[in-house]
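In the block that follows, a single chain appears as structure tokens, in the form predicted on its own.
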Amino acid sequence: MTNDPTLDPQRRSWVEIPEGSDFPIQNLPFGIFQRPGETPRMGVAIGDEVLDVAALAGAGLLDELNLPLGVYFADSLNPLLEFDRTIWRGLRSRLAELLDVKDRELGTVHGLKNRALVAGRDVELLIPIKPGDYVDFYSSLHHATNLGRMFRPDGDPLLPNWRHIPIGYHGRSSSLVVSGTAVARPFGQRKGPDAPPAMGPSERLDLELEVGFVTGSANAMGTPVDVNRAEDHIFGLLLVNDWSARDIQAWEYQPLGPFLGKSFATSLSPWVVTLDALAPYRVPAPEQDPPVLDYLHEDNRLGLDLRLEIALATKAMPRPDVVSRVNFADMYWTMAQQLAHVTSNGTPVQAGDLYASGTVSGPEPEAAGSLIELTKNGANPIKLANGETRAFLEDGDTVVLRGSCGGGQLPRVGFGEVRGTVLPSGQ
């Protein structure tokens, strides 16, 4: 990828990029969008600018790709999803010529430019893909050690299985939400230590940070995915906060893992960054002890240096204070090795499927990616920068996930940001 003109640090776009942008030309983040009163379609972000690709395909721009204008016209990425990574890398390649300073093409197309480019304060995003199927994984050493130790305090933090399988379980995927939509506190079933089962509204709602990477069309029901091939099949990442209700979660998950604890709602935020953007950031993953299994060897294991961050906001205090800062460098089980996973039973990997990390924690107690973690189940409660102290969330809290690539020597390539206010429950 070092000879990819679209990763060059000194390439520059025409358009107007304010200093600290998320998204600059070397990064093209793909998302669906709508304008009021017409129908959703294809955007990338560019500066403080969502690029209507639709438009573009409209007139002729793009049809050197050969795609229906279906692909650009639909109100999910699933249909570009269809296709391989030589007709998304094109389109990327081919999207950030046409934004380079030194093609001014938008510009003669008699008002096209006008036209194409809108700014994002005045469209809707909309969720970027439809899943078939969600998969959350347990990828961070430091947050299973963490919760084990939380529960297990007198045995090994880690379950027998957990350096040997991508742990993970199925999500609900009609519950995904759009980074802006408000979430509900969940009503469900709980058990206090002295008391017995009863419904009422969670007392113990938790966000977790995480990273999702979406697919296309990997395999053939029946045909794993080689792990070396794995990410052929990932066309990029996305922030994800699988909200989750720790109370419900506590009494429900026993023997079958997690359910109606974390399926009432799980935000995404509305721009998918590129696996090849992110190229420049690719970093060696976490040695693994003991070996994996052959199904999971990686000739070159890589992981990804995205630094994240969870910012809260209250009633009052609007402007979101950080709580945690993480990076993604050091999840134990990677991507590839997640998909691979996934299908060794031959289990077929559909367009637009979501797999998320699980929570990204770090070796430092204030680098955790839940309250869970941050407060020790509650015992010590956070302290915002107003006083005002956190246990678990509660009604009228907001939420603020942010993660970025870069900065200094290479382009600050960024995820934007997902968001969701806690409602009372029954609103």
Contents of the next structure:
Protein chains: 2
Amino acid sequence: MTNDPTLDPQRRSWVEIPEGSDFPIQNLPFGIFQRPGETPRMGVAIGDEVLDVAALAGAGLLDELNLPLGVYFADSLNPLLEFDRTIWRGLRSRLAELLDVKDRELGTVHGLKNRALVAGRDVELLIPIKPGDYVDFYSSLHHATNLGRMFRPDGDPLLPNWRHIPIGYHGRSSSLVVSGTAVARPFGQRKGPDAPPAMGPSERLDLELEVGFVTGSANAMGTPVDVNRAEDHIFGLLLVNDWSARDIQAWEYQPLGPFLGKSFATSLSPWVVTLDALAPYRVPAPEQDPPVLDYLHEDNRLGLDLRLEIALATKAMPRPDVVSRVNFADMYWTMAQQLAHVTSNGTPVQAGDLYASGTVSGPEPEAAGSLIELTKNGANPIKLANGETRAFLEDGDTVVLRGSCGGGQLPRVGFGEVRGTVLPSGQ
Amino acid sequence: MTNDPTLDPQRRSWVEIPEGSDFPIQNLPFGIFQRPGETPRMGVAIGDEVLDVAALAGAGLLDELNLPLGVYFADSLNPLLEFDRTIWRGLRSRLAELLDVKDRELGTVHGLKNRALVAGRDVELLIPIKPGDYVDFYSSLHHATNLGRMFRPDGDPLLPNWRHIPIGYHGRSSSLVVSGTAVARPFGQRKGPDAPPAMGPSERLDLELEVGFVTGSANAMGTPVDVNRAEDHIFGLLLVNDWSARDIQAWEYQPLGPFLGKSFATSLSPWVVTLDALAPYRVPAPEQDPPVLDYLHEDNRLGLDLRLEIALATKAMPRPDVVSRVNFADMYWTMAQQLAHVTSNGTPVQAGDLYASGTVSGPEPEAAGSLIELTKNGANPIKLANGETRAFLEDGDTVVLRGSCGGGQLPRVGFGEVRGTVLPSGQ
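Complement to the form predicted on its own: the form predicted together with another copy of the chain:
Then the entire complex follows, led off by the chain already shown.
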């Protein structure tokens, strides 16, 4: 990968990249955007701008890829995801060429440079994928341990299967929303310790900081994906806020798992950062003890050095305050293991599927990816910069999740943010 | 509904209906079929034939419905499901007119009668829906009690939430297959009581007899569906075999519920029987004790008198032998309650979604919808007609689920079957 010109730290674009931007020419994440009054289309983030990939394709500048034009004018990345890594990589390389400061091609088509670049603030970013299946894992050792301690104080905090299986479950696809979508506090059935079940707005609304990966069409039904080839099928990653109503979840989840405590909304960041762009930031994944079974054994176990943070804004404090910092490199189970496990029974993985990591928490108590952990199940509310406290989310609160790699020796490759404001119930 | 001419028991079709057929003119279930070498299209079952609805639409005979032609030439019923009950009902009524023995319209278009009717044996039936979300409930009191007794012998067989919530979870959409699709025995991780975890073909492969309902687009995100209006959004019902690998399931399911023990395959019957066709067979649903919360309270609680059976064939016994009979009328939670509960937190229900009932079991020990119940967790194998026994499914076994209403005073309205043969692992 060191010879991949798309990753050359010296490469510069003719587009001006503001200091500290998540989106230098070394990143080029894919998304779907819409100008006012126009139809959705494929875009790539570059600095504060969006490159209109569909306009480039329309002008013939992407002909070498031989993709149907509909791929670029689709309302999700799914049609692109139907192709394979060779195409994904070829498209990103070609876009890097066209954005390179040395490029002259874009200028040869009259007016195209103007048409193909639009300010990010002038467009709407749409949900980038339409998952057929959305799986949510539980792959942070620290998160699973923290929750186990709270819910089973007298037993081993980790259940016996946890170190053998990347535990996960299927989430709801219909309520996946893009960053910026407000989230109404859900109604739901819950039960206090000495009270009968009751219906009402959740009183313990939480966030979960997660990272998801987006797949191509990985396998035919009946054919598992080899763990050492699994990353071939991962197009890229995005940030996920797996909003959770802890009171609804606690009452409903036995014996079939989380359901309505999660299904009211899950927020996604609009830009899918490609696995190719993340290559320089891969790090050895934590050692696993006991050793895993063969189908989960990787020749080269790689995590990702991705710094993540949770920031909260409130009605009284409009500027988000960072309340937790974690690193995705701490995850016990890798993306490759998750994909190999999911397909170990032969189930097909389709283009556009979403596999989220589960809450990312670190070894330190203050490095946690959810309020239930940060506040010890609500007992120790966190203090915000303006002196307000929070046990769980209140109406009007805004949750902002951010993530980035590099920034020192290596270029900063970031994810932008996933943001959502809590509305009162029924709005 | 008694004035609905589509339900008139006296109505006859010009198509010959064999004695005991599931598909008289009073039924008219919808599906997707394909002639060899042609594209998929919408069809309706009538006797042993399939009515080519797309051909009728192409000839202008369905113009009064004002639907885009693409609805009839789609590869799933989803585009039809995007419309509402008025359209669904209008289309079925119109098809009943055209199939009525008194009809002369079809004959007026030269050759159409021949083109529009095709023998069921000459076409391939495809999966009728493409669900965005597939939910599986757990709504039989008898099934939940049977499993609770096996898995928690010392406690109350029913968990405290069961009588308050229609318990359910999200299943996998990508591995939904149509009747006739062979199902490979899944590989998976499992663990014996005194052995380390191991990977291999499931040794406890089971079936689950279920009934699913298919929805239209029921609600906008944030707006729950009223339990008393919930059936407005149900297009129809089909049979579901929720294949289950009990050993994989037992090891993985804590704390997030069933995952790979279920996700390798779920089989659907090809014909969706409309809720309209089932109106004459509705019966009062079982009383609920304790009373449910308001959002689950129905003014008129209706179940469905639908007789269901499981039949097994083996390599040595090609003719399926009925091993269990149950009735869908015994379900504790109604479809309306399931839909109201799912949407109580505001999650959107989309056209083509599938909501399965969970295993249908009855009060008698021999009336159970799964082998784990019929065989007491494998301890008491069932005996087949030819003397073979089965604790769980063996390679080469074929599972056939069937269901029908009426047949006495009322016309027999049936579901056909959902059938699947177990292949050895890796095939």
